[in-house]
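Presented as structure tokens, the chain that follows is alone, the form predicted on its own.
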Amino acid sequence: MSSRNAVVVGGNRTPFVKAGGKYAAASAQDLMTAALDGLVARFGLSGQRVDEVVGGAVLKHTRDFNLTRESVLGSALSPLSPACDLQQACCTGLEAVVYVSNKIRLGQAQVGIAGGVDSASDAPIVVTEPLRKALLALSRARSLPEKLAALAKIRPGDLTPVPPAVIEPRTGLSMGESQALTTKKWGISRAEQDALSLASHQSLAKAWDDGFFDDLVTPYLRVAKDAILRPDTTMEALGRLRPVFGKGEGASMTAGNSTALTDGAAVVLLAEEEEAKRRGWPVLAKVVDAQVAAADYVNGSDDLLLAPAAALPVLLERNNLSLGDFDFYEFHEAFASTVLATLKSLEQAGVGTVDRARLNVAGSSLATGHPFAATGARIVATLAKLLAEKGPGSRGLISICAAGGQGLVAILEA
């Protein structure tokens, strides 16, 4: 078994739009299910058996508890093929990738699929704490006195709703907020961010143009292009925009160099080396290794969104390499700063310094948008077409932070 690879044959996600846009109606089990359909037709798996689909979503209604298996009951794929929900976050794909990639290696699959979905527009709204004891209790009320007294314990206040928000249990902070504290802590400046944010939208319209995604996304309800692209951007636009996190005079995050919460799936299909050319599939590129980490920004001084600047020594350590070893890097842009204190933290630790020229060449999440669950399996399509397009022994890094304090890294190899 020590010789069985998992590679990644392809992928498949929807255009990403903003919440509240063209997916307004369109459940994350719509969503998941679009994303599995395309890589069915895209690679002939229609009524066909996989060994497991592997998926999940941060954003979940109670009805979704078996979101992917339902997604695949609805999908052209065979209802023979089991399964599983995972969530860890905005690491949520990617780790999602991990686990199919461990059963490829283990011999406990030949063929799976990975990837999640994430939609804001579809965000549950949940009830206050006493209204949600009230009508637990009128449920299993079975007398008209008991409904009455459960129905009397309600009041007028409970009956607002509590809106959706991204925010740390911890600490209150919303990831925006916490993330402010870092930019601040970093030193990171205003221009820089907006530079990010920048490049990032010049190279994911340039990769459109180029028809990289030809393969790789599928048009869902209209929609044929990302639509938080901005391709005409330029530095006086997003020097314009105001902060929307962080406070006073320093304060430098701002919707332009920020992701904006978005809807979207993505999945990615992964198989044994010899199964993918048996089946005479593309064998892009190779899952290499994984690390994931986590921080203490509860008790501690750690920053909640640069775990990955922990797991990173561990997984370079491991696997014999340096920083300065690989032909691509995939930094997941959740906010601008946050790649940016990454590198600086990566720089100070002594790990090295990343080549900014070989940093998320195709655009990221700054001109993507960031479907939570979904981003990860964005990735990894991304980066091992771009190393197959490279070359064989062409090797790929992916960092990406969650909620939590949590931070997941990976190598691919073509």
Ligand SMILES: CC(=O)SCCNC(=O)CCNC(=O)[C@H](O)C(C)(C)COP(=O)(O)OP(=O)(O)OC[C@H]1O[C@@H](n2cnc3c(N)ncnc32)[C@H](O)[C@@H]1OP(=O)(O)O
The other form holds:
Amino acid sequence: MSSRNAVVVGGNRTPFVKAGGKYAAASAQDLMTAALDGLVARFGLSGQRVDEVVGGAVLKHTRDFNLTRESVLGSALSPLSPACDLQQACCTGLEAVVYVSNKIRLGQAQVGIAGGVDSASDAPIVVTEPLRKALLALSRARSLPEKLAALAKIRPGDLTPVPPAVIEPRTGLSMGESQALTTKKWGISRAEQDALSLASHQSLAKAWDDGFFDDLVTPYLRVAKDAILRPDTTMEALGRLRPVFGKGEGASMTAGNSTALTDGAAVVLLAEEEEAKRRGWPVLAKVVDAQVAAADYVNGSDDLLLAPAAALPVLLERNNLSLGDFDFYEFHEAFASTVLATLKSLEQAGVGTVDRARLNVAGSSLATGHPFAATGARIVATLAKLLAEKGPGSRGLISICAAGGQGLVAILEA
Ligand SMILES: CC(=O)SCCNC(=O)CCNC(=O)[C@H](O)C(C)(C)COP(=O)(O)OP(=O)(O)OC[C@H]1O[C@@H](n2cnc3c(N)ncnc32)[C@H](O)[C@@H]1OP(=O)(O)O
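Which structure goes with the form predicted together with the ligand, now that we have seen the form predicted on its own?
Now the complete complex, all chains and molecules, led by this one.
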């Protein structure tokens, strides 16, 4: 094991807003640049080179082949800061943190930034396959007859745009419909889901009131606070919402206990521990270890969004820890029932029980919203700050599920 530690120095994100809302005119690149600039301002990095910036987005235009690099070029960082995109669906932000931390541990980087962005408002519109093929042929055509021949292949029906959707290509089911199967299979009740959502909103509201996010969020486009948050929601209000995923009598997943389609960006500043101290930066928490796992969801033997439950025992065993050994648990709330089914499966498999009083204590995705690739960085910054406040030796566990049936879990320690 290397003697170099990768530590979280701090984080910054835009407030998160519902898709089609106040960030509707902003691009994903604008949002990522804003998140970077807030971090640059907070840590005096203007004009400075960092060793690497790693980020990504789930919904990306083809022009954004290296969205993170473009965002760096648009930011106040030195243009000599190398940057690259990676893509691990909803785990992207956390995967970026793991990637940069590993480089720091190997001595390949001293200071890096990891994060992610998504804007459902800036989602690319895809054209039909026949139209795409015809347009490619048209771009290759040299002569007028070749161009006309390519155009002649286009039928009126080919012109209908394909709307963006959060669909699993191999099952044709949306994330919500896939999770509805899991909700039913694990017997997760509507009341449990609504209670988890209520707790998320209440915890996030309290964290904002306490000023917890004052040094983690920078206002953007006159939005100062997470706009999906409903501090006044109640079990009664949640209970009145009609199911939107799943069919028939037992359908229980609503807009209130599912994450909203969201716009936002988040980044985390990481450094080698001694380098952070040398620069006089805070050392919030060490990135200890991480583990990824994949589920066999295509043939239906595993649940699409429960892969973290397979990754966790491996991570715990390698670090000689048990599930109870954590001060905080940050479980991404893709849907309330994702968290509840994950907890249930961990209990059933004998991995252990999570103390619910330590779960998502500053709110999570149901209340903040979930700009897919940004969520991991939001969670790492939130958890690192919670651990720093708790004090040395405190430990936190992160669990994030993703499309494609994958899950990433990580340990942070103050
Ligand atoms: C690995 C992963 O993370 S997978 C997860 C990936 N993410 C997804 O798949 C996104 C899933 N979410 C969605 O598709 C959408 O947000 C949906 C379908 C759930 C809801 O979309 P919309 O219908 O646009 O939601 P909208 O915000 O309008 O809410 C619907 C109603 O619920 C109400 N509502 C929503 N949340 C709450 C709440 N917490 N308390 C009370 N009422 C609420 C709204 O006020 C609205 O009421 P109205 O119709 O009277 O105005």
